[in-house]
Amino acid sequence: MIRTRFAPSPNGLLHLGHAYAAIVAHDLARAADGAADGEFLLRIEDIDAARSRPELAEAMIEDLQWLGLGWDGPVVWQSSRLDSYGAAADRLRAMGLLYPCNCTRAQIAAAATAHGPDGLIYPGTCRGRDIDPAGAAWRLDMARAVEIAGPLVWEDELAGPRVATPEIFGDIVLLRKEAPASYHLAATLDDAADGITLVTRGADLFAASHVHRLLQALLDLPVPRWHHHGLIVEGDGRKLAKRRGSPSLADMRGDGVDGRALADDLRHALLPAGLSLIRGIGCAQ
């Protein structure tokens, strides 16, 4: 049985890209005739206290209902799981895999010489140094982690089997200064806690699965399959983004748009003028 999820962050209003992601996950867990053929969960990723807003989470729930999407069980709130992130971090520290880092972005930019999927690769400045952990971020010693985990593979439903190469990220942050956990750590732990068997998300997160597969191995977590779907992009090829003012679903609701009809249009890639759907994942590998 498929068990998948939609997991937005309430730091802005949902747009058409989010709607498409939710529809893909929902439909993968439902039979074509609407009968239950799996489980679809809604998880609100609200651990960034500085940016998350309760009213935006409520708007997201209303948006999904307006689209005609229903989920199984109560809404899962990421903020209720802070203890699990701390426990996982303690375990990784005990394995000698985390180290504190107090480098600023400017210092990293000045010292870094290579790029990875998340941008500049951290040059390892704080690795092996005596750093006061108070107020510091905690990074994963990637080389040591990869050595301990050994060879790993993961499988995407669209791209097929993949050899995990998390080293392309360098020493990533797992515990952020301003939040209890990074996306990589929180999402991996949450998917395991929720019993997710199919991680459904956009192709822009394809490379992140290399890291998540590594964390699953290090923390003895179950290994799901992945489904990285296409992205809705603007005319210039950029994906929709809340920070650039892409039209929100809440605005469309307010304008009287039929949400269920919109959802059907998205299922058939009938997009508003100026938008297109990139179905491949090549850009994300």
Given for the second form:
Amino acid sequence: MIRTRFAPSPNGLLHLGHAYAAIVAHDLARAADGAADGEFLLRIEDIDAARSRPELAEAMIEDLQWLGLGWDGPVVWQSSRLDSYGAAADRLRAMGLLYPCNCTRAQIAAAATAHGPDGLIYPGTCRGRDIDPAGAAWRLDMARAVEIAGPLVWEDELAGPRVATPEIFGDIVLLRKEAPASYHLAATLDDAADGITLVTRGADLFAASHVHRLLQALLDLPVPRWHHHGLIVEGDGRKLAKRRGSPSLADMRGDGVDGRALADDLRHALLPAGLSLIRGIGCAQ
Ligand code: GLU
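Follow the form predicted on its own with the form predicted in complex with ligand GLU, if you could.
Full assembly next; the chain just shown is listed first.
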């Protein structure tokens, strides 16, 4: 049986790009007419206490109902899973794979020389140093992790089989100073805990799956398949963003737009003027 999820972070209102992501996850689990027998879960990724707002999560739930996308079981709140993130970090620490880091952004910017999919590659300043872990972030010793895990492959339904290359990220943060876990750690653990068999998300997160595959190997987690779907972009090729004036789904709901009809239009890539859907990993980083 196939089980997918839509996993928004409640730090902004959803827009058409999110609606498309939710529709892909929903429809791959069950046909649009409700005929297929897969499951579609809704997980709210609300562990960033500084940015998450409960009223945005409520708006997301209303948006999905308005689009006609029903989910199975109760909504999963990532904030209820903090213990599992801590336990996984303890395990990685015991394997000698995490080290504390107290570098500031400015220090990293001054010392870094290369870019990875998430921005500057950490230059390894704190690796091997005696850093007070209080208030520090915890980074993955990528070279050691890759060596322990050995060669790994993963499968994207659209792009085909891939050799995992998590080393392109360098020593990523797994536990952040200001949040209990990074996206990479929390999403990987939660997809396993939720029994997700097909991870769907936008092609802009294609590279993240290299890291998630590595974490699955290190933590003995089941390995799902992936489906990185196309992105809705503006005329200049940029992703939709509220700050650039893309209307939110909540705005459209308030304006009396028919959500189910909108969802059907998105299924057929019928988009408002000025927007287009780019498919495949051509739009991936
Ligand atoms: N919370 C992440 C986001 O909104 C989820 C990405 C994913 O589906 O893995 O971008």
